[in-house]
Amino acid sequence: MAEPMKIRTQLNGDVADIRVAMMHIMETGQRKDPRTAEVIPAHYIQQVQATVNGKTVLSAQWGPAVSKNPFLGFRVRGVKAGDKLVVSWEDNKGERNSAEAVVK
């Protein structure tokens, strides 16, 4: 199971200043374990998609050269206090993740 992700919102007018902290290893595949010294697998975050109201407000693709645990942060415009912001991420391993937040 994915470890919780956490979102903080804060609303200025009809702009939201959205923040997700996602815990993930994101592991690129390049480096070696020091004690096998056998490549670890790649392991990463590939899609992250961000909706509001079930309307997408963002989708990213990223890849393995994004660090471990990452944030994001990014401003949605036309919202309003008590929208549904819902965040997920799909990984190349096909796990995903899902956190919900409310607009305040």
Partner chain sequence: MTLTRTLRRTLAAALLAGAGLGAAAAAEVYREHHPRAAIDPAQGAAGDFSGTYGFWKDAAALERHRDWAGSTDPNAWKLNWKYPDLVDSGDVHAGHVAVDEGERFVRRAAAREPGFLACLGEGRNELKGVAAGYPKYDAKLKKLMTVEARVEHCAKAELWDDVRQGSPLNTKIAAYVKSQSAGLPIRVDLSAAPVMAAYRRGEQLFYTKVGQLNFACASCHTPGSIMGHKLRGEVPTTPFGDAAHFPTYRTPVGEVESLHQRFGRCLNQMRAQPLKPGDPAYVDLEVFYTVLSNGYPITVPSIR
The other form holds:
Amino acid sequence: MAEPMKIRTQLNGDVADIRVAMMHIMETGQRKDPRTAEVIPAHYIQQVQATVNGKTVLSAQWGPAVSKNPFLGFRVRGVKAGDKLVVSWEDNKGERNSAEAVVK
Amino acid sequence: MTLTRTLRRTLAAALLAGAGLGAAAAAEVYREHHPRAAIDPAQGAAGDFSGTYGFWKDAAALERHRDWAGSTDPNAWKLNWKYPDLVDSGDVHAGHVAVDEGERFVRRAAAREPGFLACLGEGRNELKGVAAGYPKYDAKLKKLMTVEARVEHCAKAELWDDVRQGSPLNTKIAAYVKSQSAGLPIRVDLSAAPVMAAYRRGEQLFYTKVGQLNFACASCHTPGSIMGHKLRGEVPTTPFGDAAHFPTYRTPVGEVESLHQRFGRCLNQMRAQPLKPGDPAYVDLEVFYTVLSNGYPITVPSIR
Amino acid sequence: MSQPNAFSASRRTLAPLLMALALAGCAGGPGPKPGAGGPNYAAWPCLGTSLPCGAVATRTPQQKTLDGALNGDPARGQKIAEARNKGNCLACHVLKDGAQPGSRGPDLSRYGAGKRSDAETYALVHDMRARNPDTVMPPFGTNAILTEQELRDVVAYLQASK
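For comparison with the form predicted on its own, provide the form predicted in complex with the partner chain.
First the chain shown before, then all remaining chains and molecules of the complex.
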């Protein structure tokens, strides 16, 4: 079970400012374990999606350049209070996570 | 060899004394100290000796020089990294997630053992304002307590659970407890004799040179030292106001870190032996450090 | 005939105890233990009294004389001066061709154009406390932060910085 995300929304007119804190190791696959000298396998978020009331408003392809416990911030127009926001991700190992928030 | 009873007693006493030699010897061995700076504990954060207090004392002061914040401006250090603490950008980060996790643990634990919340709340079932008075002397336990020590004690006493200081869970719960006092001014009570004694001990430790590099905390954090000057790519800042944002989420580490863990990391970088979180020397240092933030609001969760 | 009491130890147990105590007093030369999970600074003075290093003394200031010719390599000395795990002189000093220098110590980028001898420079890098007891500069020689040859290489680099 993946760790929880934290979502904050701020509505200005019909533009919503969305901020998300995600918890993920974002291992690049370039680092070596100092004790065994073996490469630590890559483990990072590859796909991020945000939907409002089921309609996709953001789709992102991430890679190892994004740092541990990533922050995502974006603005979306045509949103009103009470709309349901869902942010989800899938990583290179097939693990997934998602969180919901009501736009305020 | 033949030993008379008297001689055996003397030798045994010497052996016992030898076991306690550590404490006595530390006071007698050659140690060096950084020259003392003038600090008036009664002034709290306002007694800052770096001349920068006026830039970070409140949100209005920080806004006046917002162009310094997060920039490579050589004046950036004068904001003491406080800009994101007092000026809410709306950002969320792993520090918020940690506070949420701490809250979840406390709620679940308190649901099955209400005594746990009452213990954390020092008799009240309410955590608001509790952290602002820490560290403090607990007369019942006869111990100086930090928030992290309180969490460990209450988990042991009420949940029969081991939540050690320095563990991720302890730090997250401590972050939650501190966040319940966010915005409230820190008020370490120096009128309590054990707290004042700890302050003086912590002050002494602050100036004591240690490690292979022979640095004291003061070597980088007092006027005339490296404070305010560049240390390779960094600028060491004033210790005043620092304790307010701990436990903090550290981006280079990827974890929330308590003040004791931060002491340990700094000591390691100084090539000096770190102690364990909860060590009496760390508690004394934390008392000293927190008094230097008296009057400044708690700003947890935070990110550094 | 003596009565047994709390301190009655037989000869056999007390002698080894005394031996152990005597040996413990002589043990523990300086130098960190290698490997196993990170550096060990327990041989150097530390804070508090919980750990044995709380009773370790700081090495007293040394006024070191330069023995014989310098025989230092300025190219090696530059690497040592810039390396974080060696001299890390850049942490506090501007050095010739060094990036991201510190600003606390004096600018050393033209040190060699000055009038300091090899011997004087060597003594200061070895232990600045001999000149200024309150210095923040680590005692690179006294505390074995740099080896003898590394010290000489750094001096050679400074003297070559013009």
